[in-house]
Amino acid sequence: MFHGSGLFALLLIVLEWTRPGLSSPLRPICDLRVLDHFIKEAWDAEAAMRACKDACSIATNFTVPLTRVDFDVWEAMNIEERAQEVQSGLHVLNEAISSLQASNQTDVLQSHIDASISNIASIRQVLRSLSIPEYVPPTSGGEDKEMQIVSSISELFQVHINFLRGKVRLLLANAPVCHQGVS
């Protein structure tokens, strides 16, 4: 299996994209075993850091998505303001994890990094050909509301995990494009 950047998905997007006959340049991926490969990478990253202790180290503080869901708040969401949490949650993410990169980390942990970042550019490649609308920013100051501040790189990769497997899943679990059809 692939092991790494996000190949394993964005290889299905290109082999779905090239199918002769499709009317639409990104059929829906609607199979969880695609996120299951992410959350695996990001349980990897995360057993990496955990393992790497003072090495990894950095004294810094990162803003990250709140991961816990109230499933009676999430049912009463429609699917725009679903998505707007998702895309939020994996902007700040992206934001947090790239900050990493100019860190000095070993060769492993920038792999990790490196990884994790293509996977996030990935599961939004994901989300995008299942029609859930982009990260759109907030024009008020009300982003905060839904983060929160972590102090080491493997709480860090924690979060990204349980973000994966709550909101993500969640989402990508009951996409309006993968129950066409199914009664």
Contents of the next structure:
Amino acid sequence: MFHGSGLFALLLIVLEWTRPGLSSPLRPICDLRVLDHFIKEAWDAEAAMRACKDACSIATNFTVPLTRVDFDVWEAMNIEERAQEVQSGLHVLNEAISSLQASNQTDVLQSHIDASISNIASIRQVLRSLSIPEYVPPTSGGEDKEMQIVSSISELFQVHINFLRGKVRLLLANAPVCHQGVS
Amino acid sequence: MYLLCKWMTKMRSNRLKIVFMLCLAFVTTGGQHFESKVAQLLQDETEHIKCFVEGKDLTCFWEEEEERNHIHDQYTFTYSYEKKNKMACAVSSLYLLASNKTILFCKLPKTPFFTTLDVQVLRDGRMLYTRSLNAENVLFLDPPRNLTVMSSGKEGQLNVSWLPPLLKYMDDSMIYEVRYAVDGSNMGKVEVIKVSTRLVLLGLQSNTRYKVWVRVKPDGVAYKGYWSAWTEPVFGVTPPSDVDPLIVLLVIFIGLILCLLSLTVILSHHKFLLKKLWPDIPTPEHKFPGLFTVYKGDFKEWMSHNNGSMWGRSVPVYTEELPSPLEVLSEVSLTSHGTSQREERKPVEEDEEKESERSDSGLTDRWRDPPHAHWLMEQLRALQENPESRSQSSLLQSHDTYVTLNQGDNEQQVDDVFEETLPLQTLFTTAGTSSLGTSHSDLGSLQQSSGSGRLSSQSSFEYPNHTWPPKGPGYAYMAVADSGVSMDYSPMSSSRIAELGKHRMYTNDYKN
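Requested next: the structure of the form predicted in complex with the partner chain (the form predicted alone having been shown above).
Next comes the full complex, this chain leading.
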């Protein structure tokens, strides 16, 4: 039994190494219920962090993306700009929450932190399935996206939930791949 | 404009009220449901500053305290996004006719979503109320549009469909509530449905008129908000039940015909059916006239009263001389002759031991010599000639029982005979009338109760006619007649019987 599972794992590793550089096109995930599931988990995390308050205070500041959506401005942006805004924001958010993993937190909070990190990775996969451009770090000459600074864990998770509900969801809801059949 | 409207509310005449309503229409900019939303939030929302988003615009309002004049001049409304620069907003007032209250409100055009908004109300420069909220959490949608209720064709079902309110980006984040009730009734049911804008109502009454309402709310995942107002009710009638009256009539008609047929068959054959279902229990009443009716089953009484007539009737010829018929069961040579001889006759039967007899055939024992066989045949012939005796024999035939007696010494045999007769005697005398009267089939149980296993096995009355086998040593006879239903004599003294040589034993198994 062990030999069988070991061989299987070895086979998977080999296949992973030898997979082509360009990933095979994934089936587009247009159903927003997938993202809604992550948003619901983010709500739970935000509620848990809001409740802990004193125990969750940390002396460091977090750099987080802006969550504000002006519909006029958003509608004026093209898909690439929207994609860049979302991808950079997810990247920054991921870094901020990952920095929390090192700190000593309770098991409940740690589970929320781990779930949020894995959800961000899953959202990235969803965006990849919709052929949305990946995050490109800004070159030295280019402008960085506007960010904001927050000083508490509860604020960090508020930004997290607002970002997912807002920009990420709007991007997914209007992905061109999902609306190709619709006139 | 607003002061003019307020002045006009004080006028009572109808025309001025119409003017006021038109005035109000001017005042209320934005959605047609603005005032109703304000009125609803005024009741439901607990915060001082009540805010809601209608379309893309955020409106915040608060209730004006009375006793104030020139209200809108004194209030200041400021707001800021993400703790940045504070901005001011123009304050307006609105009088609600329904609740007789005045509210002050401010509209923020093109409110950014997914970000924190801080609002403050200042009166005369001093902070009155403050609140921090997100615009995407206070959505107050318009009711659904184009509600239609149609019959689906199936019994107890209605198809309900509607269109969502006009809003971008939120079509897939809405949850609906459908309320329906029988027209005229106050008892309504509510169904909640997500995203989909059509619903089939099930389990409704047939051929009934129903009222249906719908309202909408953000589902709470991406957007949050308040329940919208109910739509205007739309009526629908459920289809009538499927059962065709013609089919019902036909079924009833066929059922009636079948009932009549069965009744006819039953009535024509009722005697036969009755006999099959409820067979008559045979009674010996006709053989024992008056035993059960006059003497209530008291056999002693019956015997004593009927003895003369019965025996006279049944045995007219053989009163003194001829014994009761018996079956020859065994041949045994006897030592002495005299004491063993006992005439089977009526006088013997009239003995006390005779009380044990139940039938016309007496309880007798006789000794018969083999050489007297020819005498036996003569008796048989004589009996045949006598019709009355034949009747008795027929009686005997019908009440055959089988009893065997064992022979030994005369005295012993006599004793044996006595012993053997005693059980029968006790059988007949114990329990009096009740035992005999209740069931003529209880002799077996009587026997068991008396513990008399001393009766020999059943004696069969072999001779078809009423014969009186001649006396002779070596044979003991005993005839007992019973109802023929349930005499159960256990084999008696089987060891003694076995001692005998060749013997014939006829057993008749009676089943109780």
